[in-house]
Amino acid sequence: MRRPCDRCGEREAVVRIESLGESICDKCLSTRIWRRVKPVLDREIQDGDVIASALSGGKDSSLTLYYLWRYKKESGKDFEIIAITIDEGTCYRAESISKAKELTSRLGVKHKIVKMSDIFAFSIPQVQVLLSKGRKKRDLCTYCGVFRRQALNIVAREEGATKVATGHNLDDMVQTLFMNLIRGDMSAMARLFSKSPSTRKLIPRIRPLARVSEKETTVQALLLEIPAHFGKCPLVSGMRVRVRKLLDDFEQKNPGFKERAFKSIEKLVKQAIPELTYHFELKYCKQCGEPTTQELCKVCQFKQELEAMIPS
């Protein structure tokens, strides 16, 4: 028998939450993130919104489509949610919409599933093979990233949404800030906790899991019986994985490290918004016309990259 909750003491504890020092059951990890979620959907949901929900069929996107789910059922707001999957063409993603259809299916969500080649003409298996061939710039996660947002942006427009909401966790969030620490690019994290430009063309994002550790929604996830992929794209390589091993061997001897490290950073960065975005203007790519802060956005920079490694 397992040992009991360290907070309710009524039933089995399910898992060790190290930065809190207790084990807690099934019921006490479902309050304590749903305590974290809905304030973020209560603040970012409104009567008449068209919530896109990006869904790549693994656990965090599939988590936050359920509580988007459970949020329209409860909190008696009348908005609309669509679940988006954008098909990079690799294996891996053929498993995981699978998955996707199986949870859009269970909870009778509408579902768009858009291959990224029928937008950019590229698939990142054929992107793998040319930076396998040609002079590597960067690495294929970069080209992925890029890609994968813009077509979201795109498709969730189409679909007429309000609001892209997407499965970042705070590991994700964690990563990313530090990601952009690294790099010096203080102007992307200012635009992780700033509101979106007002445009018709830029659907602003929400991270209703942007609080909840990876392993927290692993857990709820498969306690749930979400349909779901759990393992992660072979393919990820790049700064991201040395960013992740540093931040889990921090965490690992200094439990709590990452949700202190967010808040500290959030704090920081919300007090500098202004003077990080005062330069900040949103133009539209001369090229494609799509929302950037340059002449040409990074998706038509990749594609030439691109176009200039295939073999005449």
Contents of the next structure:
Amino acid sequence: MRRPCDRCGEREAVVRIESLGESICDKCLSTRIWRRVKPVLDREIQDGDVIASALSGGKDSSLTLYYLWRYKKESGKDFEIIAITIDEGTCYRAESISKAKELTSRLGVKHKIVKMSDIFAFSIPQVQVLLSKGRKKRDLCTYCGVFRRQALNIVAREEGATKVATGHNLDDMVQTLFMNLIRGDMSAMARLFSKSPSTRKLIPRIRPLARVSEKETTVQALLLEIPAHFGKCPLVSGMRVRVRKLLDDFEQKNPGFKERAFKSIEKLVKQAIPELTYHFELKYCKQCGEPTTQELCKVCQFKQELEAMIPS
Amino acid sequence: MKVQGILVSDLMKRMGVSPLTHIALVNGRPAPEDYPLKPGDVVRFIMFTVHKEMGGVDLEKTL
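What's the form predicted in complex with the partner chain like, now that we've got the form predicted on its own?
First the chain shown before, then all remaining chains and molecules of the complex.
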């Protein structure tokens, strides 16, 4: 054994966790992650739930589905799992969908694949073409994220889901917090920590990997040999990339920064939630009827913008 | 490349690969940055996150 685990000393180390100053083995990594994931599942999943697992076919959503499946086997709770894949129509999605199919078939989980263009009449490549010709100051990822979120909620609702599980990891969560901070959107920060109001139309979300770093989810997915696509979206752009680089540089110089920042902001925001969400009221879009905080939901606003860009 | 006595992190530096965006697979298995390499080891890097825009339309630059 050339590099023993710093924790158990018994097995070979597979990953370096800088915040701990340790290199740990597959078993210690698995235990460390499960200790963070299981309490979320214990708290959020009840008998009778139907959990829609948002499955892109990437490592994080695939690992989330795997943990839901494992929890169903081990917990004794009586709940159902359905995997939902939203196909944005990008060339990159084809490989991840094939991995998603492989995983759901291996786990014996029902899998629903829906094309984004069947719901909104726009695919992401079509949006990209319109943006390249228009003069809108918005990133492609913003459109993709908004359309995907609503599509997921619609399909989950149609499938009778009571909760939607997403693959957001610690890095995603901290990036979102800082992006909201940069935009000055405190109410969005508060919504990240408050329980989403469960209504007939809005399916509450759970994020089992919210306290697990992206490096750890990657190594764990590889060790478990989970069929997952490790490629990156070729269209990625925008503020998130810049914030990610900034936070990663900071993490390198201050190991453990992300975890501490997440915990501190969570503590602060949770105390201030009643104040921050005082004016928060869930409405229904006057155009499509989907849940929103405004008169017109983001999807309808974006669709209007895009329709205005179509050359007559 | 001579690897006797060097660590995965040294190889990453030499190849311009950041541990913030990549993990190493040594002989097909994930390995920490302080893993000592030996001759004959096959090292592959997997990118797990992106630090630069890969395409799309960055209108902030073009406006």
